[in-house]
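Only one chain is shown below, in structure tokens, and it's the form predicted alone.
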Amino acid sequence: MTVTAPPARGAITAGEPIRLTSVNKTYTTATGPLPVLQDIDLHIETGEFVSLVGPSGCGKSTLLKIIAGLIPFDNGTVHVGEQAPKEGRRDVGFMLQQSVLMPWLSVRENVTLPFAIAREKGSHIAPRVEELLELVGLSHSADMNSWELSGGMQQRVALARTLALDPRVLLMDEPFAALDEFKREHLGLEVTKMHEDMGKTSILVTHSIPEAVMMSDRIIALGARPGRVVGDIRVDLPRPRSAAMIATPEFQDISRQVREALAGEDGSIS
């Protein structure tokens, strides 16, 4: 099966709205039911960048997997665009904490992989891959083995691969957590710029409040298990964002609001 080619360079697909209403999720464990999410109401507008923060075990990653259609939820409603979540949707890209690259493939071949999985063929694929490699600054490393790259470069490959099919929604589950502080900040700023240029609807799970403030339009604070929304903080910082904003009173005030929203729980998001 040959799939219609994606938009040409410069014609980037816009985002999708996301709606969750009264969503609950409980896992079944050896010791009994384990409530993870409780009455989650979350509306994300088209092209909005939202970060999820909260203590470990509060259901951040579970919420992301529900939106991606990777796991079911107990009750409530979830819509990504006009559709319910479904695994394998090409309009939803998922980036994990680990790059999960195929070590026997080159950088270029790893970025090409989503097209093969989608059974997509055509002359548009090679130029699209080169465009993505240029976008993430890896054109010079295209023929290297993925295992030869640093951790930060591997995450760049993973980002390019996630963007390959031009998804409308970008879901990121702590994608920078394994990087050192300098690489983490640098890659975070680059992803922020890509978001500003592309306008895709983006959700980031992170334990870093400064990272959430730097990248987001809104920050959703989740309370301890079962996870529930305890804060919805608007990030009224101008775009484009820059590292210089971290020292501003406005940045520090938003960070304080996030910490205060979480303080009613255990006072920590570690």
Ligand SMILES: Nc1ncnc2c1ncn2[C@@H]1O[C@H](COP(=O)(O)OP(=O)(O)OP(=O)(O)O)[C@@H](O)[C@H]1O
The other form holds:
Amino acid sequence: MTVTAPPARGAITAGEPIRLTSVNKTYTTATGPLPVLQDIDLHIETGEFVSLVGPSGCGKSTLLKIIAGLIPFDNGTVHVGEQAPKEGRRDVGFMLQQSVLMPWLSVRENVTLPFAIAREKGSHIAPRVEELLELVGLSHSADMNSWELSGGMQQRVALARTLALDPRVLLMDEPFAALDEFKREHLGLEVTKMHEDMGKTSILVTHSIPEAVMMSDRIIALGARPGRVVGDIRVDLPRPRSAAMIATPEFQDISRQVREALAGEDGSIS
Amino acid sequence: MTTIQTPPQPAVVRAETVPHTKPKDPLLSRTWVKVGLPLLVLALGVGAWEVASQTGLVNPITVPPASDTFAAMIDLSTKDYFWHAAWITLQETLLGFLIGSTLGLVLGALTGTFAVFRTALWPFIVAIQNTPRVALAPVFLTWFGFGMTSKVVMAAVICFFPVVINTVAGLSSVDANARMLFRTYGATTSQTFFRLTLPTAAPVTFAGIKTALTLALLGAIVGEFVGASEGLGVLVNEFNFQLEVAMGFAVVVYLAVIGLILYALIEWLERRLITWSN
Ligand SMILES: Nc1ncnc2c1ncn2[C@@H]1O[C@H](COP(=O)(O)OP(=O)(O)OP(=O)(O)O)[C@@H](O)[C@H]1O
Ligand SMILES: [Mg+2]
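Could the form predicted together with this ligand be given as well, to go with the form predicted alone?
Okay, now the whole complex, with that chain kicking things off.
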């Protein structure tokens, strides 16, 4: 591995472990308290890729927002690396289902936005942005308006933006859900490859079991609200992963385990 | 996503110059057809007007032929009093527009940014928006007299509200996910405002400003109708009293030209400032 700064493709910024102990979360709503997460214990190792699956409304997004420090939790402890979660942490990147690009900025400017918000200046930013654009395959579209892009390209820009500040922890809330099946698989494989290159600690929320199996080292199944851990399934498929693995008995067996863990939890999962 | 408060709808939909229908006929996308067809309609309309008036189908005293109106326009363009009147009306319009839309932006920004203002003021803004504000013209005449002030005030009052309403609508149209994104980057309040809220609001706000300019001219003319000694509205009134209808028509055509020029200028400004589509 080359040791150069700033970190380039292939260079590794080590991840950080994530530890949740007995985390509970209850929303206060107009109709009274709504318990959403119950006694969540979750230990994610440095560089591990974990998928969260579970029926709609079981609290997956809530859990991710807690880890990102966007919302408070009721009791228990959460550590991302050595620290408690806090919004605006540079070492945590968050990617949403919607690409949320700024239509008044070009593709390149959208990817530069995190540097601008972090008030980071310097000659290293421009090459870094080009590198990110190349990483997501958008070098040739850098000067396009973001609203001219297809949904898949927009999500690529969002991915590049999420990676801009080189976070150690990557939180992804259904980042491919708005894409069609083909683009979804394609981008999923690319993110898998990126993960294999970069080794960031990653949490992916998804409704797709094949996607979870394909990408993860471990799959956490949450039960219907209030969400609790009902399954913790290790994915022992070799890396690098490839689309060809889907047909293997091992892949099918892991998918079945996830399905069984979720059986009886209402809500649908594809 | 659940929003805590339903954002007020923009009062003014972005009025595009040409409605967006896909031209099915490739001929309709040709430039000469796009220019020629409206011109043909204009020629037919003016021709029908000319014939109807010349043949006595309509009373030529009350509806003078197009040719007379055109002659009157030429005549007017040589008269100093016409240019003076046009200058007065233009000043009233632009001053009223500047004052009204600036105040509208300020109140809109306060109302759109701070919930206290929204809760306290929104019912009144809606109430006044739905009041025919031109009815205030006589009141302003009493307060501010026959001079320009009462017209400037009328123009300002009439164009104030679309700006307020569209500014509020624009400011509340910021996507919850975008806000969350800015939070994940630890953006400060002012960063979020300048890098997210303001650009998001700009197109909707500008649509309100465009409407305001059109309304400002309307306000100035109404003000002049109610009572004034100078201005194009006064000229229209006087020519009609003297049964110089062709001259009256000619002034109205010039008013249309002024309105179109103002609209073209503000469109140009919009295209400079807002280069993206949401
Ligand atoms: N800010 C909030 N206030 C009150 N209730 C909320 C809030 N956010 C989410 N909820 C509720 O908490 C529950 C869990 O929401 P969450 O978004 O975490 O579910 P999810 O597992 O991500 O679902 P999905 O798979 O549909 O995205 C839902 O019932 C939701 O209605
Ligand atoms: Mg969710």
